[in-house]
Amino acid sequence: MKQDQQVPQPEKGKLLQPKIKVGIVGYGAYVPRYRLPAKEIGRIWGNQGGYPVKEKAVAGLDEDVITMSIEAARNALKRADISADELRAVWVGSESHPYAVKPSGTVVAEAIGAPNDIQAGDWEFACKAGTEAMVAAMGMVGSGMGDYALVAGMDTAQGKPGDALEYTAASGGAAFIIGPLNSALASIEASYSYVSDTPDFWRREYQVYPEHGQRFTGEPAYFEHVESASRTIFAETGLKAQDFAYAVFHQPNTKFPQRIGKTLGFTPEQIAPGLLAPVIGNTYSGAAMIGLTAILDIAEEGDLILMTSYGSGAGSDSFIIKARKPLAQRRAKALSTQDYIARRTQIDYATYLRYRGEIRMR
C-alpha cells in the first residue's frame, strides 16, 4: 500500500467520525503465561482431534479482568508517553468482570494513578465490549470533553466443562489510549457500527456458564455482522481489501477470521499478523483488540489497518486505522504482544480447573 494514500472523508453517511480528529496515542496487551493445550482438554473428554485452536491462555490464581487491565493500561501509558493524571476516562469492556455490583474501571483508574475527577466504569456487549468503549472514547476526545481516554477489552472467559467453548474460552486482552491526532501513533480514519437482535450467545443472571446457539453462531451471527460492518465501511470510504496492509477480525477460533477475510478479499498474509487465536484462544472482549496490538507492533508509517470486532447479541464495530511516524519510536517502550505470547508455561487440566475455580471444596 502506498504510504501517501488518503482515506476519503464523506460529508454525510453512516460513518462515526468525531469533528476533532483522534487516534491511538498508546496501546498495550496482556496475556497470562499459563497455557492449556486443546489436546489436553480432548484427552479428558475423549475428543481425538479437530481442535479449533492449538492452546489457550489461562489466568492464574491471582489474575482477573482488573489485574490484567492494569497491566495492559500501564503498557499503553508507556507508549503514550503521558501521565495517568492526564486521562479523562478509564473504561473497561468485559463479560467477566470480577464483581456483579462494583465497577472494574474505578479500580483500574486508581491503580494506574488516574485522578479522582475522571469518568470511570464498565462496558458490556459480549465480545465487542472493548471496541464499544473505543467508539465512546472517540466521541469524548473528538468532542473536546477530554484530551485522553483509556479503554480496555479484557476477559477471563469461561466455558462449560466439556462444551465446545471450553477449547477456546481464554484470558487476556488489550488497552488503548485515544487522544488527539497530533500526538497519535495511529490515526482512526473512520468507524462504523452494525447491530441487530440476534441471540446467538447469552448468559442469564445466576447462570454460571454461557449458552450458545451451536452453528447458529456462525452464519446469521458472526459472518452477517462482520461482513456487513466491513463492507459498509468500504462502501462509505471507497476502499477495498487491497488498499490495506493488514486486517484483524474478532477471532472466536482459527477458521472464522480466515473465512471472513477471504470473503472480503484479504490475503492470508494480510490477516496472519493479527491472528492470535491459534496460540492464545478467544480472549472475547479483547480478541480483535489484542490482534490489533500485534499489528501495531510491526506496522510501518502509512499502513492502513482494518479492525472489525464482533459481539454476540449481536453487533460489529469496524475501524480504519492508519499507522503514523511516532509508532516506530514509541512501541519499544513496552513489551510487545509476541513477548507475552512467548512467556509460556504449560498446565494440565487439573491445574486449569484449580486456577478457574472449578473445584468446589464445599
Second form
Amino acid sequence: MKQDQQVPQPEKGKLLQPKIKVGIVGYGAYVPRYRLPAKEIGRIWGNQGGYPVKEKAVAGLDEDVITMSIEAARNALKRADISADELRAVWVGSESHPYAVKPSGTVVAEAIGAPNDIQAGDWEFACKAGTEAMVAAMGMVGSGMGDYALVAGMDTAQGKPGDALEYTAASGGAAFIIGPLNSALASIEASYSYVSDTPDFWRREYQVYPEHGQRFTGEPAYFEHVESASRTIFAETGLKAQDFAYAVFHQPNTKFPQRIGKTLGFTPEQIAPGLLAPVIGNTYSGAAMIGLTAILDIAEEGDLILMTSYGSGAGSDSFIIKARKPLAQRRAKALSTQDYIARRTQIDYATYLRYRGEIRMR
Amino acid sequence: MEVPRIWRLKKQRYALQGEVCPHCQVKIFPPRDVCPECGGEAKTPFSFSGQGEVYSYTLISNAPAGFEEQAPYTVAMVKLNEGPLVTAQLTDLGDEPVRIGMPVEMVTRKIRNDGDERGMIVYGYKFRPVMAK
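Here we have the form predicted alone; I need the corresponding form predicted together with the partner chain.
Next comes the full complex, this chain leading.
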C-alpha cells in the first residue's frame, strides 16, 4: 500500500462544507448612479419592445471595477464590525479588471486599509468569478488559515453596440466578508459547484467585446448548470424549495432567473427581493451576489436563502445561507442595496457611449 | 511617468490618510510630519472620516492636460469635519446643483491615466453629495 493511501479521508458527499463553520460577517453593495433605459438602446437600433430588462446601471467616467469594489468593501467592513487589519484575503472576481496584468485586489486592499499579510489575486470565471472566490474564502476561513476573507464580485460589463447583450451588460456588484460563525450575520450551511466545458460565451485576449452562442446560452448553459447545482444541493441536504424564504440566481435578464425559479419549485414571492436585473441589468460577476445583499437587507433570523450563480464557460456555485440574529441591527450600518438603486440619473445613448469610453477623443 | 510619486502618495490619495499632532491634537491633511499649528513633530497617522462640506467651488471647462476627457467638471474646496480644507473634484452630482455648505462624502475614484492608456491608472479621492439612507 502506498503511503498516501493511508491518510484517513473523512466520509463525505458532494457538499463543500469546511471543518470550522463559517458565515457572512459583513456585506456591501454598489450600484453606480447612471441608468440607461432599454428603450433608449432600442431607439438607436430600431427595436420596439420585448426588452430583457427595463434599464441598466452604467458606471460613471471615473469608475471601474477597482473603485466600485472599494465602495462595496467599505460597506461590508462597516457591517462586519471588524478592522480591515484582520483580513487575510482581498479577492476581486470580475471579467472587467481594469488591468490585464496588475491585480485589482492590491489597490482595493490598500484603499480599505487591509494589512500587507493577505492574499490578493484576481479571480475570473465569467459571471461566477465572485462566487468562486467566495468558496475559496470558505475554505480559507474554514481551514483556520485566516479568520476573515473579503471577496467582491464586480463588473463594468461589455456589450457590443447593437448586440442583444447591450441591453443588459451593466455595472455594479457586491462584497462579502467571510468569517467564523460566531461573528456572522448569516451562516453558510453548505455550498456545491457544478462545472463543464460549455462554450456559450467568451472573450478572447485583446478583444473589446465578448462573443456568445445566441440561443445556446439557454438550455445547455444557464439552465443545465443552475438547475444541476441547485438540485444537487437540495438532494445532499434534503431541503426543498418550500424550506427557503428566498432564492437568488444569476440574472442575465429578467426571464431566466424567473424560469429556473419556477422549475425548482420557488414562488415569485421568494424570487422577487433578489431579482434586481430588471432595474440594474446584468452586473455579471456581481449579479447573484448583489441580489443576495438585497435579500440580507430584509431577511429575518432563521430565514434560509438559496443563492446559485452562473458563469459562462461554464459553471454554477450554489450556497445555502441562513440569516442570524445580529443581521437585523447590523445591516443599518451601511447604505442598503435599494438606497443605491433609488439614486438614479437617467442618461441617453450618447452619454452612455461617452461614459463607456466609446467616443474617440484623440 | 510619475510612478514613484503616485506610489508614495497612495495612502493619502486612496483613503484620506493624514496625521494627528500628538502635542496639540490638530488633524493634518495632507500629511507633512510637522504640525502647521504648533510647529511640533507630527507623524502619527490619522484616517479622516471623509465627511465634510463644500467651502467653495468652480466649474472647470478648459481642463489641464490629462483631464480633458472629464470636462466640464466641478472642483471644490471641501472643509473636512475634522478641520482641514482639501481641494478635490466633485463627482456623481447628477442634476443636483452644487452649493456652498453642501454636505459631501469622500469616494475613491479614477483620477486620470498616467500619460496615455498604456500608463498606470491613478486612483484618488473625490467627493460626492452625501447619499440618502
